[in-house]
Structures are given as C-alpha cells and as structure tokens.
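Heads up, the chain below is alone and in the form predicted alone; it's given as structure tokens.
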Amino acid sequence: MQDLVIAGAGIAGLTAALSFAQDGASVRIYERSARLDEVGAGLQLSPNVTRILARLDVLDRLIDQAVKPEAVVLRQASTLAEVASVPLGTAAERRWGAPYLVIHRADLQKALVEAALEAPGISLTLDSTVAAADASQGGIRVAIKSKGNSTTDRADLFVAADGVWSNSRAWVRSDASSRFTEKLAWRTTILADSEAGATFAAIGATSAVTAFMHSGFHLIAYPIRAGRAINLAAFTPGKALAKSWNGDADPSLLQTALRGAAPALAEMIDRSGPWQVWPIYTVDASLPWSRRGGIVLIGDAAHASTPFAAQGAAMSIEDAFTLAGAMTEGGLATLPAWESQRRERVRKVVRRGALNQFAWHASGPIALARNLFLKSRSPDALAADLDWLYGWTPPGWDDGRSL
C-alpha cells in the first residue's frame, strides 16, 4: 500500500499514519478541527498497546508525562474497603512484556502529532473535512472541503478515523448511526497539591488505578502528568445530551448520583471540579467496517464501545497498526480477514467491559457474592485472567515488526 488518505487526526488516525509511513507509504491526514485542542482527560495504556507505541517510536516521547501505576485496586465506594487488586508496575512489564501506563489524552496526542510531523511521507492538514470518498478501478477519489474551497485527492486506501460520530461511516454501512447508552461520564482533573488532591491522597490511592464501586455509580481515579494531577471519571445513568466531549455539567446532578459514597470520597468529589460531562455512545461492531475498493473504518468510527474495559484508545491503536501490517502483507485482498480478526477481538473486549460494569454496579446479594469471589482469587490469578488482553501481540509480531 503506497498511498492513502486518513480522515481524522485523533489517536486512531495518527497511529495509522505512523504505522503506514513506517512501511513506506505516503499518507495525507485531513482533520476537520482548525486546531488540535487539549480535549479529553486520562487514558489507560495497557501493555498490548504500549508495545506498539514503542515500535512506532512514540513511547519515549510520552514516558516523562506518564505514570506507571502499581496496581488496579477495586474498592467499595461506601466504605473504601479494598476488595481486590491486580498487580501492575514492574509485575506488569515482567508478565506482559511492556509497561502499563496512565496518561492525559492530550499528552498522548501531542506525542503522536510530533512523531507524525517528523516522519517522512506524512502530511497533516487542519480545518479540512472529507466530504466524500468514492471507490473506482483507479483507486479512491476523496473530496475535501477546506476553508470554503473544494479539492480532490486520490489514494489507494481511504481510512476513516473520525470517531464515534463519524461522517464517513455512511459510505461503508447502511446503518451509520451511533446509539446513546443512557449513561454519562463525568470527568475532571485535580492537582495533586490542591486541597482536593490532599483529600484524595488521604484515601490512599495515589499510586494506583482505583475503581470505587457502588450500585448507582462507579468512579475511576488515577494519577497523570508525572503524578502532578489526578484524573477522576465518574459514570452514572443519565439523559441524552448534546454530542460533545466538553459539555458543562451541573455538579449537583453528580453529587445526587454519588449519594452513598464514603464521607472521605464525598468530600473529595465536593472539592473537585469544575466537572465536564459527556454522553456515552456506542457503534454496532457487527456491521461492516470496510467496503470493496479500499474504504475502511477504524477505532470508534467502526466500533465505539463503553469505556468500562479501559480499552477504547487501545483498540484504536491496535486497529491502526494491524491494518497497516495487513495492507503491507497482502494489499486490499487482506481486508476481509483483517476485519474478521479485529471484530472478534473487539467483541471480547466489549464482553469484558460489560462484565466490569455488572460487577462494579452490583448490589445486595450479588455484590456480596462478587466480593467473596474476588477475595478468593489471588492477585496473580486476577492478572492471569487478563493475559488474553494485555499479553496480546499483533499478527506477525515476531517477523521484524517487534520491539
């Protein structure tokens, strides 16, 4: 694959560009935003993707801003009692062959952009929207709208990496819609040396990814930005909001949803903010991701899922890297096999996320049974349950595409 166009300069699009360029392709990225703003909050980068980021020479660019948590810890939100933990840190690197990191999304994006701008064969154009992509025998004709002007590009492959609310999805499947899950994600970042940060430190969760479990909500917390800040993400039921990643939130709604939290946790939440809220939408992964001629969806454009397995960014990175490998190996003829393999892996991740959501929101006898089961499992056994996820390597990883 020598020539391609990518819609979207997010994590999926930039990773795809770097992966294809590393194999000698010429890549043009078109991003509809006029600038790449610092959006989003924290991300968990598990070993299945940090090994890919290392292969793309991105890991070293972000490692100074990342944190290597010592564990994933499950706690009851009502009492703060620890229920279970999965060892990370050096244990993760030893077990899965790559580090487990937590980082601000903007720091990952910055590292990807820097690598893309330095890479030969990649161009990035902002304030430009892909209006159409038509497959023909001569390749893909891509219509671009930029600052009121219309131009045309041509490529061997068009990669749609334009997110959960993708405009490009309609060119691949008849049902191009995304579905609101009736769940909201509330997010904020607090400084570690702030009053809220001190309250968080008193809970004892500054060196781990901590999931506070409750029947009405769950809260994920972990350090980012080399430990200078703490990422907080709370998940509650809610009504549909505007399709935006940066909606302003009424904190009283969150405080109401988080009733039942332990006093120390409630105090930390009260001292945190401002909170922003975004609606959680999903995309049906069982529908087509590609069409004959060389138009393909990756990341959230193909299969956006709930964040409860902490693998949204990871699946985008895996999609991008494996797509480049498949195209280099066999061209467009490999698309059906690539799509089939990726769909099965994404399905497993979605099932894991559903299991996590069920466990974290359990109540009554089910919560009691959950706690008893988790306490009966050793940390090593809980880590072994994740070998299929974190120990995964791309096809052909040992044939020269390895670290």
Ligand SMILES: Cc1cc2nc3c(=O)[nH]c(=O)nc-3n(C[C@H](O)[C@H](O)[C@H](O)COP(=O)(O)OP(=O)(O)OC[C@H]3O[C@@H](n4cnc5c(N)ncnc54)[C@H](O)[C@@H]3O)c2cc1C
The other form holds:
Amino acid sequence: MQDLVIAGAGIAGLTAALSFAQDGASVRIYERSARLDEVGAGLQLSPNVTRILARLDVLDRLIDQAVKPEAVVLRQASTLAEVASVPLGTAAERRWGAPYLVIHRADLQKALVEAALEAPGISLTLDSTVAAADASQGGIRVAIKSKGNSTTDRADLFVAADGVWSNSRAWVRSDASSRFTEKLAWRTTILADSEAGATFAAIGATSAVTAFMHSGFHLIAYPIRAGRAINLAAFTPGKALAKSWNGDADPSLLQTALRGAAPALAEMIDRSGPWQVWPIYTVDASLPWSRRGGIVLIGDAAHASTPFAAQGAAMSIEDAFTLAGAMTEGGLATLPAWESQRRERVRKVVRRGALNQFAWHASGPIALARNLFLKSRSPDALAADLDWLYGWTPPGWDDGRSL
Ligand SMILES: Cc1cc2nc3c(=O)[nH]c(=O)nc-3n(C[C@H](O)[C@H](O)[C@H](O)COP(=O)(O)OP(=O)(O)OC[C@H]3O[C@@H](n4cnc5c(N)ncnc54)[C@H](O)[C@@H]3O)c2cc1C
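Switch from the form predicted alone to the form predicted together with this ligand and print that structure.
Up next: the whole complex, starting with the chain shown before.
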C-alpha cells in the first residue's frame, strides 16, 4: 500500500500513519480541529499496546510523562476495604513483556504527533474535515473541506479514524448510528500536592490504579503527569448531554450519584473539580468496518465501546498497527481477514468490559459472592486471567513484521 489518506489525528489515526509510514507508505492525515487541544482524560496503556508504541519509537517520547502503577486495586467505595489486587509494575513487564502505563491522553497524542511530524512520508493538515470518500476507478477520491474551501485528494486506501461520532461510518454501513448507553463519565484532574490530592493520598492509592466499586457508580483513580496529578473518572447513570469531551458538569449531580461513598472518598470528591462530563456512546462492532475498493474504519469509528475494560485507545492502536501489517503483506485482498480477526478480539474485550461493569456495580448477595470469589484467588491467578488481553502480540510480531 503506497498512498493513503486518514481522517482524524486521534490515537487511531496517528498510530495508523506511523505504522504505514514505517512500511514505506506516503500518508496524508486530515484533522477537523484547528488545534490539537488537551482533550480527553487519563488512559491506561496496557502491555499489548506499549510494545507497539515501542516499535513505533513513540514509547521513549512519552515515558517521562507516564507512570508505571504498581497494581490495579479493587476497593469497596462504601468502606474503602481492599477486595483484590492485580500486580503491575515490574511484575507486569515480566509477565506480559512490556510495561503497563498510565498517562494523560494529551501526552500520548503529543508523542504520536511529534513522531509523525519527524517521520518521512507523513503530512498532517489541521482545520480540514473529510466530507466524502468514494471508491472510484484507480483508488479512493476523498473530498476535504478546509476554511470554506473544498479540495480533493486521491489515495489507494482511505482510513477513517474519526472517532465515535464518525461521519465516515455512513460510507461503509447502512446503520451508521452510535448508541447512548445512558451512562456518563465524569472526569477531573487534581494536583498531587493540593488539598484534594492530600485527601486522596490518605486513602492510600497514589501508586496504583484504584477502582472504587459501588452499586450506583464506580470511580477510577490513578496518577498521571509523572505523578504530579491524579486522574479521576467516575461513572454514573445519566441523560444524554452534548457530544463532546468538554461538557461542563453540575457537580451536585455527581455528589447525588455518589451517595454511599465512604466519608474520605466523598470528601475528596467535594474538594475536586471542576468536573467535565462525557456521555458514553457505543458503536456496534458487528456491522461492517470496511468497503470494497479501500475504505476502512478503525478505532472508535468502527467499534467504540464502554471504557470499563480500559481498552478503547488500546484497540485503536492494535487496529492501526495490524491494518498496516495486513496491507503491506497482501494489499486490499487481506482486508476481510483482517476485519474478522480484529472483530473477534474487540468482541472479547467488550465482553470483558461488560463483566467488569457487572462485577463493580454488584450489590447485596452478588457483591458478597464477588468479594469471596476475588479474595479466594491469588494475585497471580487474577493476573493470569488477563494473559489473553495483555500478553497479545500482533500477527507476525516475532518476525519483526506485523503480519
Ligand atoms: C472516561 C474514559 C476513559 C477512558 N479510558 C481509557 C483507558 O484507560 N484506556 C484506553 O485504552 N481507552 C480508554 N478510553 C477510550 C479512548 O479514549 C478512545 O477509545 C480513543 O481515544 C479512541 O481513539 P480514536 O482515535 O478512535 O478516536 P478520537 O480520539 O475520538 O479521535 C478522532 C479524531 O477525528 C477527528 N475527526 C472527526 N471527524 C472528522 C472528519 N470528518 N474529518 C477529519 N477529522 C475528523 C476528531 O477531531 C478527532 O481528533 C476511555 C474513554 C473514556 C470516555
């Protein structure tokens, strides 16, 4: 694959550009935003994708801003009692062959952009919306709108990495809609050396990813920005809001939803903010991701899922890297096989997210059974349950090729 156009300079689009360019392709990315702002929240980057970021020479660029958490710790939000702990840190590196990191999305995007701008063969044009793509004779014709002007580009392949509210999806499948899950993600960042940060440290979780579980909500907390800040993301039921990362949120809604949290947790939440809210939409992964002729969806555009397995960005990176490998190896003919392999993997991740959601929001006897089950398992056994996810390597990885 020599020549391609990508819609979107998010995690999927930038990783695709780097992966294809590493294989010698010429890549043009068009990004709708005029600036790549600090949008998004903290991300957990598991070993299945940190190994890919290392191969794309991105890991070294972000490592200073990332944190290697020592464990994922599950706690009851009502009592703060620990229910289970999965070892990460050096244990993760030993077990899964690459580090488990936590980072702000903006720091990952910055590292990807820097690598893309230095790579030969990649151009990035901001303030440019991909408005249409048609498979025509001799490739794909892509229409771009930029500052009131319309232009056309041509490529062998069009990669739509335009996120959960993708307009490209309509060029691939008849049902292009995304579905609101009636759940909201509330997000804020607190400084480690602030009052809220001190309250958080008293709960004892500054070096781990902590999930506080409750029947009405769950809250995930972990350090970012080399430990200078703590990312908080709370998940509650809620009504649809503006489709963006930057919806300002009324904290009283969050405080009401978090009734039942232990006093120290409630105090930390009171001291944190401002909170921003993101309505959680999903995209049906079972519908087509690609169209004959060379139009393909990746990342959230193809299969946005709930964030409860913390794998949305990870699946975007896996999609991007394996797509480049498949195209380099066998061209467009490999697209159906690539799509079905990726669909299978994404489905498994979606099932894991649903299981987490069920377990974390359990109440009464189900919560008791969950706690007994988790306490009966050793940390090593809990880690082994994740081997299929974090120990994954792209096809052909050991040969140094992606397929
Ligand atoms: C609260 C929360 C926590 C999360 N935590 C994790 C986690 O811990 N780990 C993890 O792996 N994932 C996590 N995720 C999921 C992750 O953030 C997403 O899956 C990931 O960012 C998707 O990347 P993407 O590149 O597909 O889409 P985006 O990052 O949304 O990028 C799409 C880009 O396309 C651009 N665009 C849109 N339309 C057009 C157009 N027509 N033309 C040109 N450009 C266009 C947009 O401006 C944007 O820059 C979380 C999500 C949420 C909500």
